[in-house]
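Coming up is one lone chain in structure tokens, specifically the form predicted alone.
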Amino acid sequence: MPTIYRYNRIIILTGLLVVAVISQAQELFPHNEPASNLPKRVIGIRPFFKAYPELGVVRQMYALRLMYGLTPKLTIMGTISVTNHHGKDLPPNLVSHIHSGTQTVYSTNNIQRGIKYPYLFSGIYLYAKYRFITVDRKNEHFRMAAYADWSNVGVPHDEAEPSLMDDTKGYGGGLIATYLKNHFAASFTGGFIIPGHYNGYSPDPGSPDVPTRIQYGKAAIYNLSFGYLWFPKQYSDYGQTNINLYMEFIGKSYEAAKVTQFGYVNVPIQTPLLEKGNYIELHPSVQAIFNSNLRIDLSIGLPIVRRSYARFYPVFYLGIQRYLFPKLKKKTSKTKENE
């Protein structure tokens, strides 16, 4: 009897989370989080590789995400991740000066690109999603969440835009709203970034290495998601595999940066590498989900209003993620013998 008991609640166990994923599969957006949830006390595991050409060089991004269901409202999630986007300082004359008579002028310009550079380590990155609006009728869902995110990445990045995940430390936050209809979904996700800054040291030809203090510009984000479940049709059974189509819209808007030298001199930013700017990105996307656990992502990103700086395009990407089950507990032998 206890047996019996134990393997029905495993089979309820999987069976509520096989249901959690195809009913929410057309907005496991590859690029956004949804206002959905992570089940209760289920783990993610999700790597992921992002990869652009610059100039005969291909940057790349290896990262590696843990999720957890704390509770059936709150998931959190920590990030690590290894680039070759940027040197172990700041590239060279990126920050200058030049001797005038007796004044010095300073100034900040466009870099050589296409330089080859070591995969550093990143940092860490940590998100946290509180689901706070619920409204389910039948074949359609209305949700909404807010998050937090945090980093302390560390790497010399070399223009004003932040980004949380491999280039800036710093923390932000924002709402989410998802709207799910028979095999269509959308989702709108807006936040904020408040960017730290980073010290270290610009190269000077002929003279000893300067410090140099960038603060990165803080930034609103814009994105707009839309999901397809484009097969199957209909569910025959929990062993189908999933096709999803998606089409997701990032967009961005950054302050300038703000350079000091020597802690003291503020450096004229006279490159689009650190002035403000925005931008907005389209990420088509597919998605292939196998036995309702395993999930494989490929998109492609380009940009359709302006550009980033801090990239090049196309954008490739290439996600995969699987849920791991709660063990159960055993019974005393006590409670068995009450069995």
Given for the second form:
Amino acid sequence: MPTIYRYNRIIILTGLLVVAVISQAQELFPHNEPASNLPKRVIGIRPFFKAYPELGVVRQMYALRLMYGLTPKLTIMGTISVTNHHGKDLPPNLVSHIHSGTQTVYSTNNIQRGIKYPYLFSGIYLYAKYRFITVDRKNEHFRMAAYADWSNVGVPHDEAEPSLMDDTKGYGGGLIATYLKNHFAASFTGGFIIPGHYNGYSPDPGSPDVPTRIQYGKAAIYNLSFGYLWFPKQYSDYGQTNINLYMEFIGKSYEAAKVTQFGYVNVPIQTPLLEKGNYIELHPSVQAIFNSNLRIDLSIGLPIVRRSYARFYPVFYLGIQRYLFPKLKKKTSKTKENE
Amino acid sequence: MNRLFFIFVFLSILLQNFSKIYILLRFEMNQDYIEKNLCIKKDEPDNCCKGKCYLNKQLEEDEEKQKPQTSDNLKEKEDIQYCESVLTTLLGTFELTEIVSEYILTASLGIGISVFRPPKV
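Now that you have shown the form predicted alone, what about the form predicted in complex with the partner chain?
Let's see the whole complex now, leading with the same chain.
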């Protein structure tokens, strides 16, 4: 094949990958995954940061996510994170007991907030998404995907609400449906979380720490995302900066936690932290994509229906993402000679 | 130009009051927790305070933090600066340098009474 055609092919293929990534820019939701996938062999790197003020202390999470387009229909991701959300053990008064005569009365209580905790490595969170419905038209598409996620996070999380990425181990799954037309995109994610348990120790002042097990509540998640491509109104080149606006509703319902001490004592749940609950948060976001590659997301999370007891509000989010496109094979000296 | 000026003024006003707005927003978002856990009347059955005591405390703390930049302190600072500038204008600027010499070190530090005699007529 003549050299000029080979190079043209490389440029066209790379261009197609870029187009595949940015042509649906308004569905690159900061908090939810769309049903669309990364193109095959494209790598995505996303360092991101979350923070919220908690009575004088700023709780922070630093995370790094790697994404890979295994096939055009299958994307896999891995995330690691470091947070100062939890101590090394359960908080002192979350689970306690008092001796009354010959009886021991166990209780769960609200913990003291605003305590400084060290930064701890949370664990590994894995996610895979398979697109199984694709209906594409000009400037319009509808796609559906199924996802599964798993985590080995083992921090002493002190609320019933599970969160696989940074609070609880376990697994989950669900469906994603995404519709895009012109400048608008909408996506719904419905799923479940089957969390694992935490085995650790609860401090008991004046006595040895008490072996404590917390089984977190199973959860259903229902997220709705809307995206709007604000700028440019019409593309003139791939280097143009994109500005996207998002409105994401994040909802979760979860069961109460089960707390066991010494392996056989079921501690009654008396705090909203460990009771069943549900909430919906609103996360308005703005996103800028530079040179079709560098993506910056900024958002703020607010409670609109009840609240999550796992955090305080507002929740600030900053994410930076970059795509690495595969190097297409260059001509070797042998092929040159053959030509 | 007018638009830019308007944005500048608007942002200045917003930034000046940002901490208060932020405290109010944070209170609104976390009121149920504050009411149940941090309010001084949290154990009363008909809690009419609903955590507003905590909000007032936060606003007072914010006011305290902003105090050095405002009112009395700022006026005092302005007065000192005014006096300094008047003195500089009247006396000019001069440098204070330490003079080290044997003469000064050995000189008497008391008042030389013999100097204050009436002149001989």
